[in-house]
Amino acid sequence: MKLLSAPHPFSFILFGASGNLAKLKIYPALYVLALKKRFPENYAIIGYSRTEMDKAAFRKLVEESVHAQMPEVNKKVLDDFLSHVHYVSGQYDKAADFAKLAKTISSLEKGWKNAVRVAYLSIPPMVFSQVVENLSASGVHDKSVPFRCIVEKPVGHDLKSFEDIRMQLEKCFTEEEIYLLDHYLGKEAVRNVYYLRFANPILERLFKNSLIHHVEVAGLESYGLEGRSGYFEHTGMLRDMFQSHLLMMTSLLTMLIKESESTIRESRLNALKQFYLPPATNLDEVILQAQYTKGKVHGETVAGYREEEEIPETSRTNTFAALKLLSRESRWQGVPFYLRSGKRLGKKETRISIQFQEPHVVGEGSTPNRLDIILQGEAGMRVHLQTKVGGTTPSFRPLILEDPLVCTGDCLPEHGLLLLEAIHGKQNWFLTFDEVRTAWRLIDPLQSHLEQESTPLYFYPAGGNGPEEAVGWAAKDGVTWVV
């Protein structure tokens, strides 16, 4: 098996270099790529942010980020990696600062051949346009050098802001230079939702509306804001998890399987376009929101959302949401999809659960058949069946067939894998503008509804399974959450 690596020298320019995402995900992922020898001899990691610091201080930040996230670190590899790390401080709206950045990049690339430049926008959507304009005006985006602009989700705050960003990106870059990143699509387990179906035709025969009662897509988180209070208060759970991650997972489950990987993006988009809200007299019937209060997570007392730093005491931002969708795809027509996600819950798990129709004849102890595809947490696939226990009267006990979905082979962190694919110009597992637009069209009216003062906001203690009201909300459809 040929291992994916960067084939040419490259410059990786990270905007938002002092931010939380960079420290939690990006720097550790870059170190892993260096550890696995996926980088060429010549490459440069250039951080850019408004924080004033010199190169030595920035290298220290990167080093501490790697140590904080990795169970063990190879000092020799890390030291060599850090020697490729550089920093430029500047404002996002100042052309002179970007000219300084362009000069730094040109100096670092001196003598390189066939170099690629990658600009990664890990910054709030409201400053995307400023950065994009200055990238082009300063010469960082040099048309003589292959260029990739990676935009971290969410792309915009709503449909209108997304369209503004899209027009700015298309004004400055070609379609081949734009990479809209949802890091869930870099997770091997999430991609496996598609490939399990592709490689196992038996699943396709099971995935049809005459056999399935409902589908639950869950993204459960035990952690809280993790230093992102400003971002999250402005965004909320619906925008943060549903608009991208959960809708993408659901699309991978329902998209049509085709022979060519070149059609993955098209099929994913077509599946996304088929989702719609069930007919209802009130949107409260199809969506529910809640916010966590003080409680215990893994035995440790944690503050409620409104007690978190920088969060207003009267905040109505949702930290939990549950949503019901239907699909027009013929094999899924009539099957309800329940998307659920929340922070400060009792466990961390990302999962798709497919519950099949009840059998016609049941006995004591019988439970519905279910297929769980667990992507994060105790990752694995579990088939829930039942078998008869001894005795004259039919009674049953659970029979669970399971196997761990552990990545074997060339396993890379999602941000590392996506970076290498971008360097290669592979866009299959990056979003299209049409996908993002379609998602916002679905989410916007729901977000508007949740922001109304008349819309209920429920509460749940940190460390539990979410609000009690969500249990009753699902039970009206005969659905019991998979805990």
Contents of the next structure:
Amino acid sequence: MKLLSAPHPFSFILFGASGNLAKLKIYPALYVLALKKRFPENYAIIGYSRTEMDKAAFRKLVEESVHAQMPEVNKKVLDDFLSHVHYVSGQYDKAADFAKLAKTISSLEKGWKNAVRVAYLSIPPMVFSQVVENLSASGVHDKSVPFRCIVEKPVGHDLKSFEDIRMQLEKCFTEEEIYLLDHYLGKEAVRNVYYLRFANPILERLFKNSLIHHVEVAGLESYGLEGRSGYFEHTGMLRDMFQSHLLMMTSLLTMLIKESESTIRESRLNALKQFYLPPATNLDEVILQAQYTKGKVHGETVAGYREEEEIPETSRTNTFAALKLLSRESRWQGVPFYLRSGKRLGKKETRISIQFQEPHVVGEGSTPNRLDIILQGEAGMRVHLQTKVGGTTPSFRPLILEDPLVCTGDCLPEHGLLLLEAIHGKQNWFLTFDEVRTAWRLIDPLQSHLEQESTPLYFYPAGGNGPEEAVGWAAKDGVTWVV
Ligand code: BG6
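One more: the block was the form predicted on its own; return the form predicted in complex with 6-O-phosphono-beta-D-glucopyranose (BG6).
So here's everything in the complex, that chain up top.
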């Protein structure tokens, strides 16, 4: 099997090079690609940000990020990788700084053949437009060189700002040059939701509204703000996790499976378009929000959200939300989907749980069947059945079949895999504008509702399972969260 690698020289220009995402995910992912020999002889990683520093300081920052995230580091590989790393400091709105960037890139690319340029925008949406315009004006985006512009989710802050960004991107780039990235779509485990269905027709037989009571899609996190207070206070959990990650997981579960991967974006979009908010007299029946207070996570005392640095004492930003959706897709009609995500919970777990209807024969100890697909945390697939306990009265005990679901084979970090696919011009696992627009259309009214002073904001101690109120909220529909 041919492993995916970058076939030609490339320049990777990272905007937001001193930011949290870069340190946490992007540099370690690039190092892994270097370690796995996925890079050609000629390539350049060029960091761009407003922070003043020289090349040596930037290489140190990259080196430290790799050490912080990797359990083991190969010094020789890391040193060679760092020799490809460069830095330009500049403002996002200054043409002269972009001219400096363009000059650096041209000198690095001297003598390269068939080079590809990839610009990665890991920056706040409000500076997108300036960067995009300057990329074209400075000639960094030059029609004679294949170009990819990768934009991190969330694309925009709401439907309106998304449309502004889309217009700006479309003005400067062709469709083939735009890559809207949701890193969950680069996770092997998340893609596997699609492939599990594809490879196991038996699952398709079970995924039917007459058999299913409800579906839970959970994105539980134990970590907090991780140095991103400014971003998070302005964004909140609904925009941060639901607008893309959770909705994409739900779409992969419900979309129609086709033979060819080439239509996957279309099928995802169609599935997403089928979701709607259940009719309700008050949106509080459809969505619930909460915020963490001081507590203990993995034995360590952590501050409450309002005590975090840069967070106002009166903040009403949600760090937890639970949302109920329905689908118009015929086989899922009437099945409620409960999406739930929160920060500073007791554990990190990303999971889809499909709870089937109550069994016909009910005896003592009997519980409904359930299928858990655990994508992160203790990744695995778990089928909850039950079996009779010996005796004359029907009484049951759980029978659980499970197997780990860990990536074996060519496992690449999500940002690494997506970067290689972008270099190849492969867009299947990147979002389309239509998908992002459809997601904002669902999220916008909910976000407006949550922002109203009259909408309740509940509280939960860090380290637990979220707010008590969420338990009662789900119980009204006969739903118990999986813990
Ligand atoms: C990011 C969000 O997109 O995804 C973060 O901005 C969140 O707030 C993160 O913590 C979760 O990603 P992962 O890969 O750790 O599950």
